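Heads up, the chain below is alone and in the form predicted on its own; it's given as structure tokens.
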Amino acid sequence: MSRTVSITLQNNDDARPIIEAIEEDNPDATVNVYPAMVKIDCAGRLIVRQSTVEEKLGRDWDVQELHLSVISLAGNVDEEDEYLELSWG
């Protein structure tokens, strides 16, 4: 049984393309939308890929920009130039 990881982002125009990219890259994720935040849960592993966010935004995007929209994270963070991954492994 995999433990659930999660990322919670602000629910605003800056975060929406990131949320769309996360949904695309993590089809098994559960997205819960609240008035001021969006909480995304996923069993085992969740990844935010730079290339997918750049497709959604139509511009270059630095993974570090993610932190401007993050409210909370649950899981161990592996962050590189091309992605941010959450897992418990």
The other form holds:
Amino acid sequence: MSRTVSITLQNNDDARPIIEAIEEDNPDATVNVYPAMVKIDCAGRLIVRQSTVEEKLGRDWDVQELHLSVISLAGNVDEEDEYLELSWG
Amino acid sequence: MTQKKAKKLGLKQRYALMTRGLDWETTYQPMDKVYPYDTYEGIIINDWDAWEDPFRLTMDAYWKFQSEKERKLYAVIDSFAQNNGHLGITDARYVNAIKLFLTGVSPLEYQASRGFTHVGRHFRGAGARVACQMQAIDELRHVQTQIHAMSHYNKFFDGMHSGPYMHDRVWYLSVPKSFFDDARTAGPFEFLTAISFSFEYVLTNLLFVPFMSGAAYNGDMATVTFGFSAQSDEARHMTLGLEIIKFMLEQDERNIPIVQRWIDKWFWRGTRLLALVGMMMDYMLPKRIMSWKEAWEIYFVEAGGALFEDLSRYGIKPPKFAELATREAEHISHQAWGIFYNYTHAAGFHTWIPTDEELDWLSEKYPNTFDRYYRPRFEYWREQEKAGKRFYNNTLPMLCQVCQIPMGFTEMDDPGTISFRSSTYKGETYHSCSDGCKEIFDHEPEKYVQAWLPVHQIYQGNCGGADIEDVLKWYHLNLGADNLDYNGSPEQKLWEEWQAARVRAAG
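Compare with the form predicted on its own: the form predicted together with its partner chain:
To see the whole picture, the full complex is given below, headed by that same chain.
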């Protein structure tokens, strides 16, 4: 059985740098584009890293700003000041 | 100036400060009397402090992010209304899905708010209470924003004028209503398993993700925006739902069989409820992004599979009727649309036979079942309609005692036979639609014999009268406008006038 973790974000201007950062930090991730949203799947684990998002955005970014763009996720959540990670056990 | 900026507190410190030490041990009353409900279900909690919200959201951050979400959402709702956004949707048939949403789903948000307010009061752990408080506020926000977003459609389209009455009275809306009534009248831990875990984590993706993406595809900017704004809260609720399950399982191994039974029950209750969503996706979106079956594969088989594999380390098994539900995904949307096609004269929205192009799409998406079982039925009804004999079923259906859906679903191995179960309790016979619903009834018969079944209530004379016209009046539905086939409806006429005006304007 597959052990895919997943995050779905809105496909808008706020989320695009986050999507780019996720792609960069998770080279094995698959990006599925649907109307108005982007679903990113990855086997085992997936990380959203603050420093990479800040690089893409060109400003400070609080990991909790993710709340403004996220639509759905699958996996156990580990959130720290510098990253948010999804994983299965 | 060499003033040193105070270092901001880290996420973990902030969470600890804002969710712990806010409560106290009572002195003049025993704790068990102050919190009378959090033990009787048999769930044993040894350490409430082990409860942790994985997002570590605190009230200060909560207000900040929620107000930002509201600002964005209301900017879109306003511009949608100012720019006559309803003219940009694919087809007026689409609005019927929105009517079902407003009358069937939005009131559930309010029920959820009431439920979380109640259980938040009744947990003795402060972390759990803070989490329930935030969710109760979220749910209130959802019902309000949904009503605001859809109020624009209400200016032009029928069937959206009396949502709260309809939710309480209309026969098919007793399906979602009874689902939440059932959860809210359970104990607090069962409520969390039902709503936070089974509904939010396992099932709402199927409602708020592919359907909302479909709304975007059909030009409905208002709905996709409130949908995703709500779903950004749901992502948090889902995470919490999973955490709650793990919390109960880690606290005491005697909790495991109790939690398993609730998972089995509420998974099945949820899949029955989602038959409505299956129908919205396969039949009510003029432009479709994925079939109900594809959505089920992605969000239940794949995502749910990974989830239950993760929970297996606690001894939790996948929901008892999960395999049956997956087989049903081939059939359920077609059967549900068939039922509504039969009873559209008593509904608050229109139905129709799909166009040839839409029938072909369904054949392609359901190669194992559609041409064999369902296409001939729809083609027959279409011929009848063309011959001036649009079929409306004028007898009232028997309802399942548990899910309250008309007993029109079939055995999955034999789609020509209605699935029908019955139980005897205190000398009376009670009917259910499936092994899943029968098992739920048999475990708590005393609860389900009290069900308010719309058909029984009509026959008992409690719904405004004996004629369909009287009952519709009692439902607050306008005969000839809100109900009957889409073809020939005032709404279709209006839509076609708008389209003609557009062509004229384009020259």
